[in-house]
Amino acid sequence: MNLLNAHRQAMKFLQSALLWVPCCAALAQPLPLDVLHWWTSSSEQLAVDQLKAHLLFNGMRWKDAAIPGGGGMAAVKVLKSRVLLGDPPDVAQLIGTTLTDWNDMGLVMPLNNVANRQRWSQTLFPTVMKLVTYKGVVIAAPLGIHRINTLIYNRHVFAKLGLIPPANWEEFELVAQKLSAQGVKPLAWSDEAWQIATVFESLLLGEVGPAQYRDLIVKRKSPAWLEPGIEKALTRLRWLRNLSGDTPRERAWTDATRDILDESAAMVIMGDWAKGELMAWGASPEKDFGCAAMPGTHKMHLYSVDTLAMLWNSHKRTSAQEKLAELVVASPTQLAYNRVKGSVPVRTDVDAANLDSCARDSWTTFATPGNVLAPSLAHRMAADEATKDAVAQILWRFAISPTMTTKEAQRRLALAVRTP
């Protein structure tokens, strides 16, 4: 049985059990949140689905705006024109550094009580605990943890080739040239800005090292970026861009992962959100496509958090957000959540037999510890928004023209990240 046949028996089962509810309980109108977000893939709204779902079995209900737009440049900038005109959701997605730039202003709401009732510090990971509290206040419900450096491959594709997965740089090359020599395209590509800088991050993490990839992306040192091993990443970028052979083109990162299924590319280096795309498509991480880390990032978690924040509004809604926190934070639908979406719970407490292949890994990557742990900087774990989106454009314009030298970009992007 496929994801959504999965999906729509669940939602069944839900409808029934609200039948059951006490007369006058059915009869109250759940109460609407108004939920800005960009999750609007297949996936990410099958993923949305599962917490309308648990909210309404708890008598609340999600009032859906979602904006498309990968990577959710185009919903922040939905977030600031409500903000100004005097109307902000009740709740927003916002992760990473924008969370806290937002709490500065004024805008969020404080979610101490409930991470105190549902011991928070207790069951959460310490990393996505520090992520979610600010100056000692909680400031986020957190939903699920995303693997970076992840590299899907198609399974029938490798089995049928005698290919196995690439755990480093020499073996990746090897591959790739054994799947052009039939025929088959080594590597999905996009040419957005994030996606570019997505699959930079975990080059550059596997090339550096998580010392130095520390003084680059989190401490914001400068001069480190004129240094050799950055050249390496931008030189290895621009060799998987070239890869496909394709003229430059602006591809959703749907369209990327459907190449996998298609079997029109046999591998994708894409966060794991990927994988809950393929699923909502019907293939199994058990038998259609495979999740290994990024070459030279074994035992290292590139991550980013999915959070939600609650906003003070004029709607006073107070009680209510804090009731949304405490129901996305809880086991049943971290479970239900992190299985569509291709993430995996921020909890401690999961037993990771439960999780598919892939987010086992991930989970138990992320759990162990001595593991590397990096925060992503294309998914806000790291910098404010004008330096990311400095830096993507940087790798943008190197990936896509030849004329730009290393030497140039490493000098661009060195200006770029310098600390405030």
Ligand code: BGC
Second form
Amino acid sequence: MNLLNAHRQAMKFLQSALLWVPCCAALAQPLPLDVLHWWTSSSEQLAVDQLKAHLLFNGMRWKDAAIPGGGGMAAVKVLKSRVLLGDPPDVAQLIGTTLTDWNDMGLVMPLNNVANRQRWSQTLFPTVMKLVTYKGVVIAAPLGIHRINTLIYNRHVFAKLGLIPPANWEEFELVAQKLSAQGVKPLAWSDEAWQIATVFESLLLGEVGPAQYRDLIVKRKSPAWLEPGIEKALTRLRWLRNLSGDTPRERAWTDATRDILDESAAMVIMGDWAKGELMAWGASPEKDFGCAAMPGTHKMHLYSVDTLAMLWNSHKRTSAQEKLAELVVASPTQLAYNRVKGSVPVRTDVDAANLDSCARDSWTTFATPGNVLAPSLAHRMAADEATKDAVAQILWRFAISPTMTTKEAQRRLALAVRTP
Ligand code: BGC
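What about the form predicted together with the named molecule, after the form predicted alone?
So here's everything in the complex, that chain up top.
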């Protein structure tokens, strides 16, 4: 699928759409809000453009402090150094535990007034509301919900070989065999630690089920990491990694995603920001690629919620910061932003029929009572930055070095998750 032209056209359309934002708000030249984030890929930039356009429409401007690096590894460090230098941005993409950590240091502005005015507790998913509320205070504006346990496959390759998306690991193995037999690489892969951790937590959830996932990831019960289910998940991780050959390759997540576009691989396991990226390149979730739940995780939603926190600093922009928080949660912004970002709205009052097939499945799975909602460790929903990094490093070492046994990896993981 050569989609370069479609991509160019999509970009042109978006650029012209942005030009249609009313002139007069822009003429007022308000001081921009300085926003630190890590959205730098094609789809991420398009999503930010949507936010900028909605802000501008309301007489506000957004200045990018964008730090490249998938999963926000670099952005989190830059934020730390800016705070130490006494120059925090007005707004930062702080998610999960980084949010509560910075809040504990007195850096985050409460948003209770906005949340009350906009009735967030009635309009947002309870899980999202809980995530942005800390010690009774609302501390961030939620943007979108990403589904981590997403398996994206190339529809053309699957159709050509008569394959259907695998629902369990037996089916996955068969599909992988058939693809390999036809000379198609079954799975796009990157050896970056955060991407390995992203794959691992999805397969862990499917392997051990939600109750044990909770013990391992949320309650961080150290002995639970020594159980046989973890050994199985680790063995599966190494098997998946080895489907791509021996040489370790730390590639940006966009490169792994591109393998699906140009058919150099048939599937990728990634959060659904990869869907947004494929769409930004002109591919369609209905025609060119599809999303399935990771094998064994049907009716489960392993989530990561993107949030923006308003930070205290010397600029004294409180009312603009509150306005931004209000705008990003409003329905029109939610729909426009999430449509390109790959995530789904944080609101319950959405008509799922208007979402693309991947988003519809994600949003409905999240919204349906009784389904499993599990927080992502790799994306900071469950543990502090240091624990997350330690776990990701062990998984990375295990995945790329054949000499580390599963038992040794389990022992190290059990130590790493121990709460201090
Ligand atoms: C963020 C996404 C982002 C992805 C890749 C995740 O942690 O939640 O918004 O697109 O990283 O950088």
